[in-house]
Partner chain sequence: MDFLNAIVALANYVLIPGIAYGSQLALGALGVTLVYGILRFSNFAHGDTMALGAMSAVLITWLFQSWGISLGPLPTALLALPFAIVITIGLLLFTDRTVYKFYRVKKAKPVILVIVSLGITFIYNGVTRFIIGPNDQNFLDGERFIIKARTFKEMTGLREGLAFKTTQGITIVTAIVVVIALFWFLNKTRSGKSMRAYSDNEDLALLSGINPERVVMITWMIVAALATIAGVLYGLDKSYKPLTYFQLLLPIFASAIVGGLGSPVGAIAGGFVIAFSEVTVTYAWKKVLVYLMPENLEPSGLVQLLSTDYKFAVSFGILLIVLLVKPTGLFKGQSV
Amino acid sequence: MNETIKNTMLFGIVAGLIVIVGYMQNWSSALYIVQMGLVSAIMALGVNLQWGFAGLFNVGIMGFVALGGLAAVLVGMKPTPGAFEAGGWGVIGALLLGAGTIFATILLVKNLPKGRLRTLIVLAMLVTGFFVFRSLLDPSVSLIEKINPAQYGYLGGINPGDGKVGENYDLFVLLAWPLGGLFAAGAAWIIGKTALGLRSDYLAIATLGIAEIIIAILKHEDWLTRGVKNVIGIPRPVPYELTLQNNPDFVERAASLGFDPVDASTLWVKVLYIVLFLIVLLILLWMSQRALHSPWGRMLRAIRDNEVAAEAMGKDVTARHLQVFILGSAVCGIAGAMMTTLDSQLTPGTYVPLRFTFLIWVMVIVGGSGNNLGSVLGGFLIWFLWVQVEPMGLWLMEQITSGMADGSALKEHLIDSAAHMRLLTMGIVLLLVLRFSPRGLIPEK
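Isolated structure of the chain on its own, the form predicted together with the partner chain:
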């Protein structure tokens, strides 16, 4: 069978599955699967850049995605009145000072001769720097967190818009997408600088750590993200359903197509999101494809397949790894910002590694590592499974337990546990693909 036909068929099957959901359940959930499928596909593209192109193992995808979410808050929300005057400069000053201390330490380490004196100076500098940093940061933070904690208690963002959230759409929030990429790239640079060039496992462990820390920061730094109180009502780049329903032109058009205005508005909003996401996906996919077929992409694959030989040919392996690691993480950050924009809220408590790191890995491996189209396919397919396995598991459990007496402890336990079926399913899918078809659904050429 011709390759193009096979790939088209695979995409067709996934599209068919989603259409079935539309008919069997409702179109709103089908469109939601498409939305999140697009976001997942972008994350998978980013991970494929790292793993498929360069063989870098990143277990911190969750952290980069969450940094994108942070960007959505910082760009989308309006500044909290009075917060910046109260403690904003103090916080920024403290952060700059902290960064300055680390930078100065690095300079010192590079320029002073090795020895006990250097160690002492560096230690003294770090310790003083830390205490000054804390003494500057803490009072400003408590000032910010005192401002109307029930509603604000944080700095807010930089959105200059009219702030009528719930009425007008706000394209300014789109700026969060590239900014999310930048944030993720920054974190990736720090990790890459320390862990690349060592054993491959070290990068995995370092990324695992940075992800946990980023989530800890989002959860506990209330001045930045309101912590577990969540930021809600991030402006949307698309119209609100209520506004549409109050718009006579829209209602008329919906009626002429035979739609109820409420249904039509929900579907239309989802379609608009899908269009926006699709544009981003197509741009990134095009760029990835160009990168894959460029001399740079060939060099990366050469490094991946034989590091020693590539190094002997004069390629700077660590620098190339750093480059591609930053790029891939940035793509994950973009996807994270898009997801938070879609949800209109940042809930740091929902970031768990099984959902945001390992699920993306399953997508990349199942789709076909090293193949961009494969990642996109994997993104859609695995997201579809992730959403649909739960109802399927519940149904299965109900079938299994249908013979048991109502109210028996085992029956209740089994039905309650159905929700955990999807972890198991994903693990089994990953292992089966790795074992029997390690190149994935759409293998690398």
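Positions refer to the first chain, counted from 1. Rigid core here is just the name for the largest C-alpha set that superposes within 1.5 Å across the two forms. Worth saying up front: this structure is predicted, and the values here are computed from it rather than measured. What changes on going to the form predicted on its own:
When two forms of a protein are overlaid on their rigid core, residues whose CA moves 2 Å or more are considered shifted, and residue 385 is not one of them between these two forms.
Residue 146 shows a C-alpha shift below 2 Å between these two forms [criterion: core-superposed Cα displacement of 2 Å]. Shown in the overlay between these two forms, fitted on the rigid core, is a CA shift at residue 268 smaller than 2 Å.
The block above covers the form predicted together with the partner chain; next, return the form predicted on its own.
One chain, no partners, no other molecules: that is all that follows.
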């Protein structure tokens, strides 16, 4: 079968499954699958850059996604009244002091000769810097978190608009998407400078640990993200449903098409998000394809396949690994900012590194590692299964047990087991693909 026809058929099958959901359930659910499928495809593209292009085993994906979510808060939300005056300057001063202490320590380590004296000086500087840092940070943080903690208790963001839910859309929040990529890229640079020299399994452990650290910071630094109290009401780049429902022109158009205004507003908002997300995906896919077929992309694949041979040919393996690690992480950060904007809230407790990292890796492996179109296909297919398998499993179990007596222990057990259908299905799909198409549904050329 021709490759183009095969790929078109695969995407057509996934599209058909989503259309079936629209007819069998409702179109809101179908459009939600498309929304999150686009975001998942972007995350899969980022991981494919790292693993498919360069063979870097990064399992800290959720840390970079969480940094994208932080960018949505810092850009989308208004500054908390009085918070910066109360302790903002103290926090900034403490962070600068901490960074200066680390920088000065690095200079001392480089310039002083090895020995006990250098160890003692470095230790004294770090201990002193830590206590001075905390003495400046803690009072400032306390002052910020005391400002109306039920509603604020954090610094807020930089949005100059009103940012009020239900009144209007706010295009300023779109700046959070590239900024989320920059946040993730900065963190990836720091991580890469310290961890990319590790063997692949140790790199995986390091990235997972760093992702846990990032998420722990978001959970516990209330002055920055409100912690587990969550930041809600992040402005959206599309109109709110209530605004559309109060618009006579929109209501009239919806009625002329046979839609209830409430349903029409929900569907229209989802469509607008899909358009925005699709634009981002197409731009990133085009850039990834250009990178894949460029001399830089060919060099990365050569390094992936044989580092020793590539290094013998004069290629700087570490520098290239750092480049692609930063780029892939930046893509994940963009997806994280998009997802937080879609939800209109930042909930640090939902970033579960192992669970969702596993899901993104399944998307890349099933779609086809090293193939950008395969990553996009895997993103849509696996997200569809993740959302739909549990209700499908519940329906199946109800049909199987329909002839059993009510109160039967076996019937209750089978119905309760439907909750585990997601992970079971992911495992079965992964095994089937690895057995019959080990290079993925759309393999790398």
